[in-house]
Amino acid sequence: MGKILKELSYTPGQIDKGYNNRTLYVNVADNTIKEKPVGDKMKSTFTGGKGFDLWLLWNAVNSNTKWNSPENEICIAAGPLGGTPIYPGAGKSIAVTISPLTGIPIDSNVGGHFGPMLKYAGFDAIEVQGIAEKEVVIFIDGPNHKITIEEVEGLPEDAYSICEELTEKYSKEDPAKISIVCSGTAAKYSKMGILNFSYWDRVRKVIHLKQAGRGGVGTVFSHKNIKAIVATVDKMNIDLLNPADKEGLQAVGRAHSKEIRDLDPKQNEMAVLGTTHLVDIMNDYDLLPTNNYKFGAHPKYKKMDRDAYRTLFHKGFDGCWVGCSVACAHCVMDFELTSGPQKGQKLHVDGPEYETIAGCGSNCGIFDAEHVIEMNFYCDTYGVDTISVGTATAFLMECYENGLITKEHTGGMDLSFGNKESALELLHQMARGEGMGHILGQGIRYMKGHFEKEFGADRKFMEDIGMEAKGLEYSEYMTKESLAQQGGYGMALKGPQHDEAWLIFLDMVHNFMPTFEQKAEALHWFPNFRTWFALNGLCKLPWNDIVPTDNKETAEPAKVIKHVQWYADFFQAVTGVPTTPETIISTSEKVYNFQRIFNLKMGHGKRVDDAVPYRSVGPVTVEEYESRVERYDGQLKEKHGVDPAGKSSEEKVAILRKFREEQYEGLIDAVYKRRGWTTDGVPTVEKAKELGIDFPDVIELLEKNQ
């Protein structure tokens, strides 16, 4: 295909107690391929996945180091129980780096085989650094225990067709022992761009792709002129593991597989629908984000819920990784694109789950499972996050409506909510670089700045409506209701994104949390509890998406403890580490204030970054107001006590506001106070000391912030 610029061979070694104990490093710019030690300070600071990316990227850039400079890496580990083959979910991967979108570190949970396979391959993660002149594949080659980096031409633009060419080229007999990374065309000219991670299907012939989708991971690959990485194993299976408690490891790994399969049929049924069975539960609670998050449900969410995806996803098994009972993974088969380069074409799609159908249906004022499908692959293929471009086009829609921008800014498109032609237009711009579409993948908080400054938009409106945070576009849940999920969002650390923290229900339907301290509980232990599952390479939906028939008995059902207690053990039957429930909380602790450390290196970190978009808080308009308007006149008199007869909505919506925002204040001063951090949301330096993260140079960047 190419020259090899530079190759490796390396000693295969064993991997002990879910440990290599050593990552690999590569760098693009100088063709430098080296191993690095593990040690065991390391281990039990960052214990693997997310925490090992975090460190290896803390070390290797500065406090101006900016998301496409050389010395920015991108960094994927899988984590100690990452490419375990009897455990449901464990096969994730987590990818790292500097965000365009954010500037602080963005990290991203991802299926597909390919962190599992790089485990396999002899280590527990890898990071690579610097910009290749020409475009590049990393070739990880286990079974011949090399690694290689080849300068390629004429490879594909789009995703799938990449991972076709370059599986048959690396994969000998057996596609199913490869693993791809690689983004797609749009990402080099957007601040969105993902990371596909491929797996075979060995039923369909057919090659999967998963999205590590946030913050904009494939851009930075993209600006490294790295077209993709490439992991080969021989086998993967639990002897190779070696667990420090293999029957214990098998006990544990059986019994959540069964309830898993008994249950999963009498609940949410994720092996036939996957997330999809989310929409109409959102509908049902107005928390389904429809026209910008404006509204929480509307009568046409059954064109596009869990029903009309049952009779267009394709029957049969869609694990995407090895023995997973849950299997929610789904793709639909001979589906015909009906726009873009591929228009005719009938090709199998990944997906949708249920962010994507939020994001680029309802909150775009469409419903249309089809649409939702197509506009599903082609942000797989260009290589953007349907998230971002979902929450984007939905604020760009909205700006359209209120005359904040006008048919001679989008080139003659309507914009208005709903329109199909246009969504899927302004995606196919974005591929191409050019329009409105490429104004658009750069993201709300550019968008803001660029519609003030070209075309005299209204910035406080474009602020109240901009549903972003860091910089970082929402996940597709409606928090207006909800004054602990307002605090997930802000308050996570790389920007809205509901793996922190998903408290809506606890909070919003069953009230569980009425305090201010006990939000801030939650607001500790569950965004803790989540950390700990990119530590190890797992994915969160079997804690909580099948649950026991008897958890609403517990004390906390929320939590699911009988299998927070099954995930310690699981846990120490592999690495051999005593381990509780508390122990998961401690050991998760120390990474989440690490990172917020890292953000606060990058410049940020503080309590002005944890402020959040009024949309996220209450109604902004009128028209919001209004369409609750018993709700929130009854808030008023109840809650606040206000009366409302007599006063003009926008007097309503102004008092409201008020209060809302002093009550979101509130939350960050008790929220900061539980975490251990100062008022202004830096961790103190006793919290760094007790936790074990005191190295020299934490300690001097929080002695200069405290």
Second form
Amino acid sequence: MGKILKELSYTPGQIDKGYNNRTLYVNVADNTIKEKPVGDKMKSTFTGGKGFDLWLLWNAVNSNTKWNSPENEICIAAGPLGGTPIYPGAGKSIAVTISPLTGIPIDSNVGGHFGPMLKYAGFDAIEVQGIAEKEVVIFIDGPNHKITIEEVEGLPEDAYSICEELTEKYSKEDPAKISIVCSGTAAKYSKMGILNFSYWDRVRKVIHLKQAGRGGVGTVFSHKNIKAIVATVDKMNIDLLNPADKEGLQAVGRAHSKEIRDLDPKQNEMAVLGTTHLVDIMNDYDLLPTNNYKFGAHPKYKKMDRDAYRTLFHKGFDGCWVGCSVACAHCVMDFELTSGPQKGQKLHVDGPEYETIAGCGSNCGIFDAEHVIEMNFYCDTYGVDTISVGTATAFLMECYENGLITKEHTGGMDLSFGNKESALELLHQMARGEGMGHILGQGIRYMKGHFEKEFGADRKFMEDIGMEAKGLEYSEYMTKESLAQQGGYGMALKGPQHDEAWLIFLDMVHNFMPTFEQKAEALHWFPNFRTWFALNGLCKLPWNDIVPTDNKETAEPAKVIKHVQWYADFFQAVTGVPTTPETIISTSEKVYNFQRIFNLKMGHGKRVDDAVPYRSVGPVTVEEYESRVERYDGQLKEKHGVDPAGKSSEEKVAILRKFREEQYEGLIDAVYKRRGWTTDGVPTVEKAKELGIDFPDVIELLEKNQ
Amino acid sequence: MSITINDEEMSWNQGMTVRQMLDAMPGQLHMVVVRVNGKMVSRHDWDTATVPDGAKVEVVDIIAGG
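If the one shown is the form predicted alone, what is the structure of the form predicted in complex with the partner chain?
Up next: the whole complex, starting with the chain shown before.
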């Protein structure tokens, strides 16, 4: 390791009702380290977590800032509830930056212990600015109240190795007292780089990694020449949080934990299977993306379903937060790699989640549980996003099968759907910055332009099948039969990620929202409620992946209102702020609208930016139409009054497309109206004033765009 | 002759299909997943798949995902 570039001793903090009331600023270009105060206005407006990140970033960048500009920042925060040991799912961190894929703020919610440790070390958030001359490690030494920027040489490139070496260096005696944030070698060469957040498994004595995966936050990190950010603490416990109502906090935390322990074994077995249980369900409902979202099911799905992973996952507790009873993070021991630089090695690898199974599996036409595990391992250790890698590879495969690219362009690789060796090789190329894998790593939006310009590929077809919006690759659900979810993805602030809105079952399966207005109401409540998790350092899984037995008898089962009330009680017990299910929504609405306005500041955030590829709305090709001909013919006849008899499939594709595109525009109108935005998707000045986010520069920006 | 659904006992008839079992359950159901003795029954088979005597059935409201 190299020399210390800067060292700062700081006054020990004391958490008061969830807050340290200060954040940490580090500039790796000029080696500035300083504290910034957190005032009441900042807390009441932005809450914490993603809200704090966005506010810090807003004040750091200007409208010309690009992802690789020195003033762009990586901001990481836990939130006032993050780091509460007694509550399930309360160990999350939220990372925010200007994304290399979208040019607007990206937020990514991640497990691992860094955010909580940063908080126990004395800071509500960290913002890192500048580009270091040489690779550095930022070390937040909680027990000794010291922060250093250290120049490093000779650290490994890949995430697991970096974390092992730094754990040995900084916390050898007790590896549970350290958490490391790092990326990996592919983040250098791609725009879909991730941040890995580590935590220690006391039983297996291995390091686990969780990922802030979306939008290329690891690419920014790597470009800043940051090798790692490290935090250490002596202990994390409820007394150190100084909650306003300790007994109340313990009561609600125990109630939620107990319910999960009682019901999870009877519901989805998250503690045994994680989110892999979704594979069977999505396939059954024609929602499992297959062959670049052409289809929603495949007969071979059982080769990578819940039972396949049941046999592969190592038994034992696998929570990414202290005592979390959902415990959905799983792993495979002694897994033998079949490719790449670690071929033949038997390693502990973290288990894939549903998104990775669907993205790197079915969406690429690959049905092989062990292949997905290997893709997951290499994506993590190389530092790239399994969702973007999966969706972009699926796009590439469809381009190949349609002759838009050939072996001449792929260096001889056969990129047909189902070719798992090629999928792995693309990933290894990405890590070396070579060949088609390097192009893949720039994302679908880049590939569309590149293939048109360099290979003369059909741009219109690529616009239809390239599953990106705002520049971000879609996560892994079929939306063709759910208009509400088309909007949920299309109008998601950061791009099409399911953590903002997931309405498919309500809309498509249960038909709870038959009108535009009902869909718009759902696209108000759910994104705001889900945003609240990111403001507070929480995981959303305990909210609605395990539900009370009497939930179906409540007025609105989809909201799981019993749990919403528990979250209100949780927030009030920690912060002392009177909280109800209604104030949760009004609190989130401030940050939700602020993020939309932030998009506007960066030159986006208008109606044109909420456009979606037609593949997400309906069948692009005759092959897709004919695969579900009964459904589509029926819809033409019953829903749109068009008799399909005597019409060619090409004609029917075109007619259906016209109807569906009109519906999407109608939905946008209804949602903007409900949200208090103009018809161009801009929050009104009145809305900003109502929400208390009427800062002078916000009003100036809005007035120019009303 | 009975089955258990989510730990509650329910009477059973010879040849009872999954659909008949669901129709006999009280309250409005929003479920999308039915597991009989640990195995998921596809919704496409609810009209034909039968529930054996003594079966342990889980009917799970899936409102999550994502």
